[in-house]
Structures are given as structure tokens and as C-alpha cells.
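Consider the single chain below, provided in C-alpha cells and representing the form predicted alone.
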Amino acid sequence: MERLIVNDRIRTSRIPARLDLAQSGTGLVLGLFMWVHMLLVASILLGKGAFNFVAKTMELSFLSDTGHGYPSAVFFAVLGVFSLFIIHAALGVRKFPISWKQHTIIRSQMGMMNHSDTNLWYWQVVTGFIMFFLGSAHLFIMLTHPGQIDPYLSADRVFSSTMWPLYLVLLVCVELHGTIGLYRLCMKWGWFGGKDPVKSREKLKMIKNRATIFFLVIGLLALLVFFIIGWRHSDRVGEPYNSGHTTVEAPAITGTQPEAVTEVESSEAAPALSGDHGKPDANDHRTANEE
């Protein structure tokens, strides 16, 4: 709790604590969501069909008679994530240095203390600031194009729409910010503390580092695959992915159909008939006799 001075009287307020709780809650939801989101996006590493299956499942295609799904489901999901994103950013900006002087003081103190967790907090602030702009752009695109998520259309955005620099920077910021945030949540609220706080801290740091490397690697590989698919698809920009294969089945031959087929083939192979009621031309008889 923090102290507030109201009419020359010192009073305690629970508002900052409640805001911290709300910030931690939204951060936890967004951090876990980003891990799941990255795993789903990485399905492109298994092939275009796997990614298309994931995208259609997110559109609830299994509830659709046609199998096309409902893009509105993606719209509302993105809207919910976007709302949490804005709320979390508004709560987090309370602790940002609001002037260059404050930033200089913080950097000076960080140099004197050389405290690893304080350095992590600083990187969390920097990546969070970058994410506010790049993440908002990405979420707005998804919000306005909820039905355009498939291997080709997503790859077209990466390559042909030149969105890959934005996604590259956003990927690094998201993974650093998310893993640091989840680690600091565990430390702040005493989760997984164990009997030895020092060993628990080191273990959580090890998990954080490994999670960061893992999600960065699969994210970079997925972005590279989308880039290659978009490059190969650059001559057909805007053409969606079609997982179906059109096959023309031969009609079943029953009854007198073989004779009908024979007649059609015979009539096609027969010489051209003259206009005199289908009678053969006399020249054809002479030619046959001469042979």
C-alpha cells in the first residue's frame, strides 16, 4: 500500500496494490497466450496443411456445415486479446520513466548496482514500449482481416506486403518481454518459491532462458518458412490456400451404356456425312471399290 496525503492527513490507499494485481493478471494471461500462439503459428513448420488445419480450427470450422468456419470467431478472439493488451499497457506505463532525466537516473543506478533482475526489468520496459506500437499494428491487421489467415495469405503479408521486418522485431520483443514478465511474476508473488529462495530463483532463471531460446528459435524458423512461401507465391498474391483436390469420377457403366459409348465413338470415328439425309457420298463408294 502507498501513502496519500489528503487534507494534511496521511492515509493509506489500496489502489496501487489493486492496479499491480490487475497488471499481473493481464500480464499472466497475455504471456501464456503468446506461448500458445507461437506454438500454433509454428505449425507451419509441419507443412501448409497443418497450419491451414489450425487456422480453420480457430475459425470453428468443425461447427460449420460447409467446413469454412466462422471468421467472426477470430474477430472476437483478437478483440479480447487487443483489449487485454491495451489494459496491460496502460497499467504498465505507470512505472515507466516519464522523462529523460528519470531515465538517466535509472541507468546510473543500474550501473552501480549491477543487479540482474533490475536489468531484466529495464529490458522489459524497453520491449514493452516497442511492443505497444508494433503489437497494436499486428493486432489491428488481424482484427480487420479475420478471415484471411491461411498459409498463402499469411505468407503474402510477410513477403509481398513487406511485413517481415515488423514481425521480426515484434517476435524478439514479445519473447523477451513475455518470458521476463512471467519470471518476474513468479518472483513478485512468491510462486514456486520452495524452501531455498536462492536456488528457486536460479532455477526459474534457467527455465526463463531456455523458454526464451526455444520460442525464439521456432518463431524465427516459422517466419523464415512464411517468407519462403510468400516468395514462391509472389506471382499469385491474394490467392488463398485450397486444401481440396478436385477429382472427376467416371460414371458407372451399367446396362446399355457400353453400347452407347461404342456408338458415340463409332459416330466420331465415321467419315463426315453429306447433307443428303445422312446418305454416303457416291465418291466414297468409288474410292472403296477402287481400293
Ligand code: HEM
Second form
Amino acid sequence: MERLIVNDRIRTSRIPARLDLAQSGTGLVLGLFMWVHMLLVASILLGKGAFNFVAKTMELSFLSDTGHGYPSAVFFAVLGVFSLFIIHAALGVRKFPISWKQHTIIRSQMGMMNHSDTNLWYWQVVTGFIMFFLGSAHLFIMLTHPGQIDPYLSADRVFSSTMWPLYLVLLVCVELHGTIGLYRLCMKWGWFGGKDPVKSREKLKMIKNRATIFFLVIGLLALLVFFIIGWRHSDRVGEPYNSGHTTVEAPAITGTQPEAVTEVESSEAAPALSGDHGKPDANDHRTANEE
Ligand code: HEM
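Please show me the structure of the same protein in the form predicted in complex with the named molecule, now that we have looked at it in the form predicted alone.
Below: every chain and molecule of the assembly, starting with the one above.
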């Protein structure tokens, strides 16, 4: 309950507490979403085929008998995440030290207390502020290009559209903000609290640090692989990935029904961490030693 004096009258309201609850709720959903998102994006480490399978599955391609996806499914997923992102940001700015006075007080208290959780909160503010801009840019691109997610088109975005610097900074910000946020939620609402609060805080902090390192490492490796694919694909920017399962209908010569569908296997290999990078792709006109 918060109290406020307006025209000499004391007003109390539960709204601030409810806004805190909404901020925790949207933060929890976005934090868990980011862990799943990073695992899905990191499927590129298992090869182009794996990433393409994930991208098509996200497009609900399993619902169509031809295997083509529904980009509108990704559009609505991005719309949902973008809306949550904006609501969470709007709730978050309430806590920002917006004036010089507030900022100086916070910094001097941090210096005096040197309390790690207070310092973590400050990093929440800094990374949150940066994500206002970089997260929105990424989400807007995803919202307007929902059908443009495949190993080549994503790699072209990273390399040829020079998105890698944005992703690099965004990756560090979102992994810090997300894991610190989930840790602070556990502290704030007493989740996973054991009999000994000091011990459970240390344990949660250890899990937070390991999760941050894990997601940063797979995120950086994925970005590196996208960068290499994009660099090698830079002479064919915009050419989508061909999964190799194309259905070819024989031309109806005799006017009767088209002949049976023939499957064509392409030998497209991925320069992923499955130890075959450096081997020239079937489609890659340049051989490894020309690079
Ligand atoms: C439903 C919403 C989202 C979708 C569909 C999505 C999709 C993707 C895709 C396909 C990539 C691979 C690169 C590309 O194709 O350009 C990617 C990378 C990335 N996304 Fe998202 N994203 C979403 C939301 C977010 C949010 C909310 C954030 C953070 C605020 C975020 C942060 C990142 C980062 C940091 C990378 C680079 C990953 C790496 O290191 O390889 N994404 N995202």
C-alpha cells in the first residue's frame, strides 16, 4: 500500500504494488522466453539443416501437407513478445534513477554499501536502457520479416546487413538482464528459498552466473557461425536456404495425370561445429583453399 498526500488528503493505493507484480510477471515470461529463444537460435551450431528445421517448425510447417511454413505464425509470436517487451519496459522505467540527484544518490549508496545485489540492480537498469533501442530494432525486423528466417537469410542479416554488432551488444545485455532478473525475482518472491537463506542465496547466485556464462557462450558461438555462413554466402545475398527436399512434378506430356513425384537430395553441408566447417559446400562455388 503506498500513501500519497494530495491537497492535504492522504491517498493510499495498491496500484504501485500491482505494477510491481506485472513487472515481475512480464519479466519472468520474457526471461524464460529468452532462454528458449537462445537455445533455438543456437541450433545453427548443429548445422544449417537443424536451424532450418527449427525455423520451419516455428512456422508450424508440420501443419501443412506440403511442408511449407506459415510466417504469420511467427508474426503473431513476435507481436506478442514485442507487446510484452514494451509493457515490461514501461513498467521498468518507473524504477530508473532519472534525475542527476537520484543517480548521484544511487551511485554514492552503491559505493558505500558495495552490496552485490544492489550493484546487480544497477546493471539491470543499464542493460534495460540499452535494450529499449537494440531489442526494439531486432523485434521490428522480425515482425516485418517473419518468413525470412533460415540459415542463409539469418546469416545474410548478421553479415551482409551488418546486424552482428547489434546482436553482439544485445546478446550481452539480454543475457545479463535476463539472468539477473530471474535471480532477483527468486530473491524478491522467496522462490527456491531453502531453510538457510544465506546458503540458498549463494546457490541461486552460482546458478545465475553459470546460466549467464552458458547462454553467452552458445550465443557468441552461434553468432560466429552465422557470421561465417553469411561471409561465405555474401555473393548470393537473399538466396534462401534450400532444404534439399524439393518436390518436382514431371511435365504432363500426354495430358494424363502428372507422374509420380521424384525426391532430389542435395548434398548441402553446414559449416557448423559438427567438424565439417572448412569443407566446401556443395553449393559453394569457392573451394576451401580459395578462401
Ligand atoms: C518472438 C520474438 C523473436 C524472434 C522470432 C527472434 C528471432 C531471432 C532469430 C531468427 C535470430 C537469428 C538471427 C537472425 O535471423 O537475424 C535471433 C537472434 C538474436 N535475438 Fe532474437 N528473436 C525474438 C526476440 C528477441 C528478443 C526479445 C531479444 C532481446 C531483447 C532477442 C535477442 C536476440 C539476440 C541477442 C540474437 C543474436 C543471437 C546470437 O548470438 O546468435 N530476440 N532472434
